[in-house]
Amino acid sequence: MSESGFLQNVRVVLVGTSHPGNIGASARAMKNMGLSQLVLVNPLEFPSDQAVWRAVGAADLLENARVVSSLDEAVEDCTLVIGTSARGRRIPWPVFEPRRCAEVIASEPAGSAIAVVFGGEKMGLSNEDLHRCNYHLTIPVNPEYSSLNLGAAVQVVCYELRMKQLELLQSEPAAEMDGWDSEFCRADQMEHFYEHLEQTMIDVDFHDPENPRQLMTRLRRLFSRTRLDKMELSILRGILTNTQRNASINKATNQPAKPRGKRKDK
């Protein structure tokens, strides 16, 4: 195994960072633990002197950074998302401390896109932002003080990555996904899926988008949870097809639909 190892497929996404510093801060973490992808989503100010002078030697980063316009766009290519949060969510989500992290992040299969995202100073990243992340990540603060800075939650990240290759370049143990016999959806691929999803349950009467209540999220937890592969993405969009299908003839030849049973998610 090189040196890089994993982390040469791991991307640093920052969405809404508001302060040009934090960035370069972000990027001197990365090169100090060997991480070189890092992807700006609508950052406030970039590119900026004040982000090459916090990045010291990492200005290289910078430079090669990729800037795009929504979280989607940063992580479509990617077959693991996990995202930072320091809330509680309404709906809890699978979550991991960084070391954990590390060891999910090290299994998966070789060559996967990978994407640690982290949000804005201020409020973090947005539900809607969470809920296109398989996982979520926590560094245990003190509670009394957990007030942490975008550079060092990047770093502390960073660290615990860099400590795993370095413990699998001693070991170099298998994969714990090598040899699956399809490759997992990207993230692209599975908006697309929860899209056609949302309009079967539309077209056969059980989701009512006018009173969505948490279908939709509860939804996008269990099949992020599941980590669905590409061949089990294809039956699934083939089922709805079907299914789409079908509500169409009954309702043009007005035969009526069963009555759907009452769902309890709120």
Given for the second form:
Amino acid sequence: MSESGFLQNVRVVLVGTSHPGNIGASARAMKNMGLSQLVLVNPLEFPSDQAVWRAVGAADLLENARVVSSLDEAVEDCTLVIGTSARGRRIPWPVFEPRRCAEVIASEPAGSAIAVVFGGEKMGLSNEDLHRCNYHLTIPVNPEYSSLNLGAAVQVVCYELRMKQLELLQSEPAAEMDGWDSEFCRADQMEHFYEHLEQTMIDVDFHDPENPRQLMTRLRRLFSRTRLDKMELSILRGILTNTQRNASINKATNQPAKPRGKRKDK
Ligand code: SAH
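Next up, the form predicted in complex with S-adenosyl-L-homocysteine, please; the one we just looked at was the form predicted on its own.
So here's everything in the complex, that chain up top.
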């Protein structure tokens, strides 16, 4: 494994940062720990002298930072997306603390693109952003005062990643998922899958988009936990396509739907 190892595959995504100083502080924290890819989603002010001033010797990360207009764009090629949050949410996701999270990241197949996503200073990540993540990360701080400064949160996460990297450099075990027979799906492929799934559920009258409740959120959580590979995704997309085709034939010929759970004997 090279000196940079898996750290070079981990990008830090800052969503809607209000204070450019925090962007600089994050860049500094990253470079100190050996990370280099910074992506900014709709920063309030960037480029900025304040960011450069706070980055000190890490101004090169700011120069190379990618600025995009949506989280989807920031993570579209990632197979693992981790969202950070100080608070639990209404529909809980699997939550790791930074050390466990570094283990999960280090177990990804070599060369996988991985994102750790941080929210803005005022509101943190929205539920919609968090639902685009496979797992959530919470730094277990004092429950009476749980929100860290953004740069400090980036520092803690990057530090744990570095510690894991140093441990691996000493022992060099094979990553858990190395040698898997199909690549994991990218975030943009999962988004297309969710659109297809939702449309199919509408087509078969299972889902009412006027009254969505938490159906899509719960299904997103299910598949986020599972981590689909490309072969599995292609099977599911095939099932959805055939389901849609049969539903439209049934509707066209006005056949009543078959009762649920009854199978024809062969
Ligand atoms: N007021 C916001 C917190 C914003 S802090 C809220 O209550 O959600 C800015 C960002 O720093 C957060 O979106 C998150 O990415 C990170 N952060 C702050 N404290 C954290 C913690 N205890 N665990 C994980 N991430 C944290």
